[in-house]
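Given next, in structure tokens, is a single chain: the form predicted alone.
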Amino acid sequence: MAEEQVVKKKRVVDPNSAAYKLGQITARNYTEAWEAKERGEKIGWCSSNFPQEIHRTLGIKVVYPENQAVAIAVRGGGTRGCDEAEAEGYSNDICAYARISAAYAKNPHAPEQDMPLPDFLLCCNNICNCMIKWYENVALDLNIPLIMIDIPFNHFYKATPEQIAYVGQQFRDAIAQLEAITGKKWDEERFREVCACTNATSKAMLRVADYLQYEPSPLAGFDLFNHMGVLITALGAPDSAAAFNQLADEYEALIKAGRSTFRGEREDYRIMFEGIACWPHLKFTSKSLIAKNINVAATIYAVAATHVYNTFDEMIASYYTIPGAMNLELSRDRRVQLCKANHVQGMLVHTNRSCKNWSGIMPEMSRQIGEICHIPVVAFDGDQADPRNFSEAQYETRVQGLMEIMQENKAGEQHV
């Protein structure tokens, strides 16, 4: 008897959906890019919190290292960008984004996601500080310039005049220096139509975001992942926000035909995911959950790089409230927040060995959101690139106690 042939079915995706045009948009930042250079533009590379009004309205094409290096590893090949620059002396202890981007900048080449070399480099570190030396290693190695934009941690709840003048200048300095390299000009007009498709961009991301708070919600929390490439690279593109709020229609069609993105059986309990997407295992970490019932119904870095603002202290304002560069209260105050309006039932906490900044005030700040809250918290170790650092018995444990533990409580509730 022959042996049958398994043949696995392409997912054919609609093109007409919000889904197949965020995710054109996404794909399109690396086609203008590639096509600027060939036409012997100056193109560079930029961290995902700079500020995008600057290069857009200068007309200059970017391209994000930390959006490569997630593609690099949800496509499998992690490892290999991992393991190529630890071969070059960098430690395993370092961000995984940065080890793949400096093992790309090394070898050009990656079969998962190619993207041109830059011309110059863009930076903010109001993610982190080991952003810093990743971007000046990468300077140093192809020797470019870096155009650097400060933005500290802010240990105040909001951010001071002080700070926002401090911010605002760099901003102009920036703004100089890309004159300079690219022979461009700043036009203020261009400026304030970026902002307005910033700001519109923004909004709507946030209306779909807001659909989690139906019970049963219309989506998968996790499909936010998936549409965040759009934020950092197309947040100012015309295009954006009319792909964000067709998203939000289909949640809005869905909740009217009683139906949800969410592929598990029913909603039996809700929770907030904490932190970065463990993107090698994504579909692991997804699957496991709707095994058991469990939709994200919250989640912050999904919605990290909204910015809505009205003026330009306030749009400096706002790239201080980036996750990695607030304090624990302001931070504790959002995520409580949210899952009050969202209803969470548990939280799971992704303890990110590559990003220590985030993680490094989690276990404070998710005991007091639990307390707050009054929901379990659990966490599970993992990291956003490097493959070696997630343990799928340990996830399966974690999760696993922290369904029991909602299921104890909403047994409690329901003989109250």
The other form holds:
Amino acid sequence: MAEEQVVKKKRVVDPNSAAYKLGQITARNYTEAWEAKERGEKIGWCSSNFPQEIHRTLGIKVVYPENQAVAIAVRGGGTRGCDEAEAEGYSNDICAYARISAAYAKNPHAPEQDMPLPDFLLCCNNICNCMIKWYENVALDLNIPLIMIDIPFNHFYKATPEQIAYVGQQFRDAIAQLEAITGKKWDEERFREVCACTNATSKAMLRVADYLQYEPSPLAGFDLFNHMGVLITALGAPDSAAAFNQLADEYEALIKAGRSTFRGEREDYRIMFEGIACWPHLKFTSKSLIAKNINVAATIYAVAATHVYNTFDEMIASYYTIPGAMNLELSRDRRVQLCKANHVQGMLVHTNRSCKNWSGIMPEMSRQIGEICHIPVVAFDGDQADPRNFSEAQYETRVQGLMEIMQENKAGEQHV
Amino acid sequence: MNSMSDERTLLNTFHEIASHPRRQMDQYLSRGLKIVGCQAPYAPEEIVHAMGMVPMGLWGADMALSEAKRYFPTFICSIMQSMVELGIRGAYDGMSCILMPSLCDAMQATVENWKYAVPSIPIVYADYPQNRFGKAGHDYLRATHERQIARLTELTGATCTDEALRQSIEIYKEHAETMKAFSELAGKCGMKPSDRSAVFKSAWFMLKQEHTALVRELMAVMKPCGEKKIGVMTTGILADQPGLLQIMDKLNMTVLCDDVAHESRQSFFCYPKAETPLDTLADKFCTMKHCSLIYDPQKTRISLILEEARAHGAKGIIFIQTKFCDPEEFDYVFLKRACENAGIPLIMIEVDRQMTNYDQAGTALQTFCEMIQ
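Same protein, different form: I have the form predicted alone, so give me the form predicted together with its partner chain.
So here's everything in the complex, that chain up top.
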């Protein structure tokens, strides 16, 4: 008997839904950059947590190599990008985002996600110092200017006055450099508008993330990873806040209807997923949890790029409170707060080979979180973009182990 | 005693010091001096020196890791991991505190982990600005140095005066000049790589004025080795692995010049004149280039390596890659291209603090030698 061909129907997203609108906002970023390039405007490549208030106020279009690397990795092009970079001499120990991006800068064709080549680079190292080296290499390869805002890793709990002064001056210097490169002029009124939009979007996203506190949650925590693109590319855009608020309203409606976007039979377990998503294996890592009725009810990553502030100095300080720039204690406390507020029963840690910054403090930090919150912590090896650094079998075993401990803990609670 | 035996005796002294840092530390402690650990690769040692204490360099050690594995995933550089391992095992007991820079992601993680792994030795943060070309960078670093002095005073009771700092800067300047001259002479004399390494390494465990005096004593008796050597340039973070140095010795190599962070890269700076010695110290770092760990959009390091290799007549360049050191891995791509374009032979040898078998490195270096001879 001939095997029946199963044709999967493509999921049609309601154009009036928040998910559709958020998807459109992310896609718009690439379109606008291509259009600007065609008009002859100077466009840039930008690191994910470079203060977006600068280029948005100046009306300069930028695209984000990290987002592109994610798109390439999710759609199966990670190995190709990494291989191309390695052929150029890049070690396979280097961050896979950087390898994919360096490869694209040399050979700008990726069927998974193309984007225009830059006329300048905007680099900020508040997510890692690897970013500096990555952008140095791309700037040299393309022979274009590199504008750098150095936000050193903050070993203190709060940003100090000298740290604020240092970054504040670099913020002003970057404006002057960009004005000279693009011919565009800074406008204080426009800056205030961008700051207002940034705050509104951030608050709306935090409102969305707060719905994970409900038991059962009206959403699958993995959904939040999908919206990272909007936070990175359109935090200060005028329509982002409305889209996130609509998403929050939709979750509110789901609660009332007793429904959820989580596809498990029911929400038996709630965990914190720690670290950047394992993008090349997102489907597998997500489905494995769903099959065990485990929902991701907390992740710091989803709210990592939000910025809420009232003054210039507070804005600068907010760029110090990015996961890659915070000390262990602040990083731990923020996660503990999330775990407690969201009633998490376990923690699944992605030991991400690409990310020395984040993974370097992970064992100690997650140990402390586990102790404070009285939850089991389990880690698995993976990578944010290089598919070769992940084993399905190891992931399955670790998740199974985590589930068994959570199961025992639950049974223990019932007997108390 | 003839001059050659003088040279050997002195070199043996350098080897003794380089391989017994704990003995050095105990000796200084017995003299009533306080010790401040200075984590690789840059820390404001001049401040520690001016406060009347002994700065001792911390670059980890070749060893198997066990305790540090509780804090680090495998893919973090073993210099940092072995430093934490030594701290946990008590090798640094007696240090008043440790100055810790955060110039790369591994260093940042090390600082954070140190608080819990080695709580008995308090940290003084040694942050540096990467964007250091303008006033903002200078002001930030100056403020950071002031914070460090206050913290060192809090932890040790020692104080820092402008005059003392000025004198210490002079001592450090003199040491850097002496090491530059030593490197030139060592190349000309065809010194064995293992001997040269011991002279550089010992500097991390001695007061700089004492090291300068000893190096000058050695230089006064150094003579050409009388053998035909293969002159090379080395570059990388660290090149003190005995296994690697033995191979280089056996292959009759001599290091004509280097860009190794643990060695000559420490002398790639100047002390610009400024209003106060603290400003001079800040400007020292702010004007520094040629290092993979410091933001350098022009990658001036690459052209420097080529210039140095050419100027010294190096037959080839050995890129000693510390495993998992991504700043170096990024630079390698451009060095490889530049060497290919310039027709300068280049070989990359990967090393690790946990490495015990150098057979593969030996085979590669032997082939390299045959090629460049």
